[in-house]
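Next up is one chain by itself, shown in structure tokens, the form predicted on its own.
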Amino acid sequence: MIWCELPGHWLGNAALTSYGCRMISGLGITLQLVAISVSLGLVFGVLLAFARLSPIRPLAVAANGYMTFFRGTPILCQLFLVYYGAGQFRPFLDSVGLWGLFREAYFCAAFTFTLNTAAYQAEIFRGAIASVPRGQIEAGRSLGLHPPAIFLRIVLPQAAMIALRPLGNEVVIMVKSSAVASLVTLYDLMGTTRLAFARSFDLSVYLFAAALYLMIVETIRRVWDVVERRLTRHLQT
């Protein structure tokens, strides 16, 4: 508990002394939500990208419709649809044993964020795969490689390099977008900040929250820069 009170003592601020611990705990929930949604969204996004590029028209149309909806509507609207809309399907969710999850704000937020970021990551991967020169694929065929080998050894490595920077931007966007989770009674960083302000009426708690968000975003950006330089060092002249 002593460590949790340090931010307020350093700044001489009573509100941060009282609520700094809860805000830092809320930051942990924010990071959990982002890590879960981005990781699951990565898997789902790759599958969506394949579906979007599929020669099977119904599959491609369905993937395109999904991506259009989640990229074209506010994430707050999506969160409300899941959080408040799940109750409309309670009999069905009870029958399949999922109501225990959907009645929890944490799961609803993680589920919504996963669906949202999957749509953006799918578009990133789709564009990256499509940008690989066609001649690379033809060269693989001329060497006698089978389609799976061409994709894994030629297309995927190049597409990953192209997608790396946009993926980093998507992670940063998810960190900031996760603040909407506070509107469904989830005590993430923004949720605990709103609670602290409602009880103290001290705007400095929002400055502290902004500083924490900035710290996380800058850390991700700098780590991503290091990873990108290492993975693309063979391309640097």
The other form holds:
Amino acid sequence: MIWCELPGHWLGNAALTSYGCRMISGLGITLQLVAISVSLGLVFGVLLAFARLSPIRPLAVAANGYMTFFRGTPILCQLFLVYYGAGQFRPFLDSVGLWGLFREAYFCAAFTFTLNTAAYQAEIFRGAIASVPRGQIEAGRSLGLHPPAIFLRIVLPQAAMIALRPLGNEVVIMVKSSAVASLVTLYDLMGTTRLAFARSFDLSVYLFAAALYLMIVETIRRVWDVVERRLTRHLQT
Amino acid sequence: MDPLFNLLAWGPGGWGDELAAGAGITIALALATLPFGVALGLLVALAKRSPHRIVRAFGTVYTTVFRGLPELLTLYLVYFGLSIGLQTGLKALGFSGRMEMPAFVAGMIALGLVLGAFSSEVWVGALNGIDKGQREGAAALGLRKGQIFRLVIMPQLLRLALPGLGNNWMVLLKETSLISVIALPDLMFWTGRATVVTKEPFLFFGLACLIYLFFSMVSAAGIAALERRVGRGYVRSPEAGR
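Can you give me the structure for the form predicted together with the partner chain, which would complement the form predicted on its own we have just seen?
Full complex below, order starting with the chain above.
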């Protein structure tokens, strides 16, 4: 007996015993998708936030439009737009050598989730940078620091601390949103659970998946709390 | 004639009327869920502030569960769970016929449970934002508990909770797109049908996204107007720097 069959075995649940291993491997896919999209989205989101705050107007307008679109539409709609829509551009994607990527549901999901979370993360960074008190910048200027130094040494560290909490929430939201990947044939945790239910008609597989999702989300929240407390320990009394 | 115009035309040839009907169902579902979820959220928030430990624990567990589960999973659990429950209940009562769980009701309950969890956080924040003196002052005037809540706390609560509830509404609006997976003929459902028939997925999903975006932007404007209205009696003064 393999370890991932054990929960079903202990509970005496046939459906869980047969599909437990698939669900655990689905959990792996979910975690992969979240890790990829959140980390790539972080890089892209920082760039977007800079573009949004840039004094070059067309750049700021474009970034704002991007953020409005991705924050104002359902992630499911975005995923379908990429996954099904890409097929229409096959000749073009073929000619630039990207069709091999867009043919894969996994790539489409990771791609969409990255674009989506980048928009949300950019909004978090924008808000965090804007909420650093003006006096801090003025104090830096009165010390004779250059604008880049003011930004890197005064604004950014304070903004990063303000952004920490909403970023943790965003990771949790991505774990939950990634469940829609199951609707484009991906066997993530949600996908494997749907498969298990469709074959066994045993509702308890959904409860097991719910327990797994809650476990991930709570773990992320707890770990994030510890990290946050540690990084802001000089501010605590 | 322009092929794009044909695809989106009203009537049997085009998809315009289907998409409009679907968008109507999307809005109807979101509007039907809102009062249910927001009221549930207020109850959960009051539970979290209750003096009884067990009631408080219930509030915390409720929020943890429904905030942590993917909405899609909650939807499936509610839909299949209620369907099976309905079936067993009918059998126990002696009916042998099959009865389907209406997708609209299942969607309303699932999204309402989720909204209840998220809005309870907003309500808790708003309740904490009301000065203790307000309650004490009302009690000193001889108002009863129900009256204090209805006449003194509630009007202030609404003002404090509105920005958060506005956010909840925007999230809810986007979450309704998930209900198409249990075959409720909403905007996503009809868009999916249209792409299968017309082989124009980019056009139709792009259009659906823009319709959702339009709803989001109208909502944002509406919420801003509402906030101005409930806040009209309040001038930002330096000492009220909350």
